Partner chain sequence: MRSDKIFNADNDNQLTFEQAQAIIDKKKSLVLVGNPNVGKSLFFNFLSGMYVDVSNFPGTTVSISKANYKKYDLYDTPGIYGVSSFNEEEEVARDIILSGDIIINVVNSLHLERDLFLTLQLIDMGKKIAVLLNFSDEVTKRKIKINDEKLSEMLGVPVIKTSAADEIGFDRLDEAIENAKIGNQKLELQFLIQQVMDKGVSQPESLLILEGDEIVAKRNNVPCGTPDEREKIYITRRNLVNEIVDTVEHEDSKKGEFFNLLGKLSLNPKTGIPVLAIILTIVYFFIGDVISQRVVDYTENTLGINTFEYYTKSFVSEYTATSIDVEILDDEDNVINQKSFSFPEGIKALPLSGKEFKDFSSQPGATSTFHFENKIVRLFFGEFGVVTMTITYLLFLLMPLVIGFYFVMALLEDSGYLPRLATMLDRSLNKIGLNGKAVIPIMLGFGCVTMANITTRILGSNREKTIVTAILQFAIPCSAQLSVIAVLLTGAGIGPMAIYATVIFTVLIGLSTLLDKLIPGESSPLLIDLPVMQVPKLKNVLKKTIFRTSGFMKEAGVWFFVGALAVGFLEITGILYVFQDVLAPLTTKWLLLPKEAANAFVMGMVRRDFGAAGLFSMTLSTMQITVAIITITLFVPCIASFVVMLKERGWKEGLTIWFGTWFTAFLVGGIVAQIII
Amino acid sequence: MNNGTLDKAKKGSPVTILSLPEGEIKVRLIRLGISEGDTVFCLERLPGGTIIIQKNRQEIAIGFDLANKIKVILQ
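Show me the one chain in the form predicted in complex with the partner chain?
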């Protein structure tokens, strides 16, 4: 277990969200069901760092520029 950013998440492992970037983007993330303290599943990590996470049945694609601003606990 160590801290890092979401773009470093390993495929197939759970990550716990520590903090989201401030502003409009945070609101959009919370609405999609991603908020601080949540544990989500990293479904796929594309070359370059685009991350696809899964929370329950929902799959969400997050671009590298956003993923590297989301602080997480990597497992």
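Having seen the form predicted in complex with the partner chain, please provide the structure of the form predicted on its own.
The text that comes after this line covers the one chain and nothing more.
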């Protein structure tokens, strides 16, 4: 297991969220059900850097710029 950022997640692998960027973005992610300590799965890596993550049955697309700021444990 390595520490990194969400943009480095491999398709099909689980990642554990270590920290979210502060401010309004953090509030929005928490409203979507994504919080520190959660384990999510990287479903897809789209061209342009967008990452699709899944938590439970919910799928969320996260752009590269935001994914680059979310610290995770890569598994």
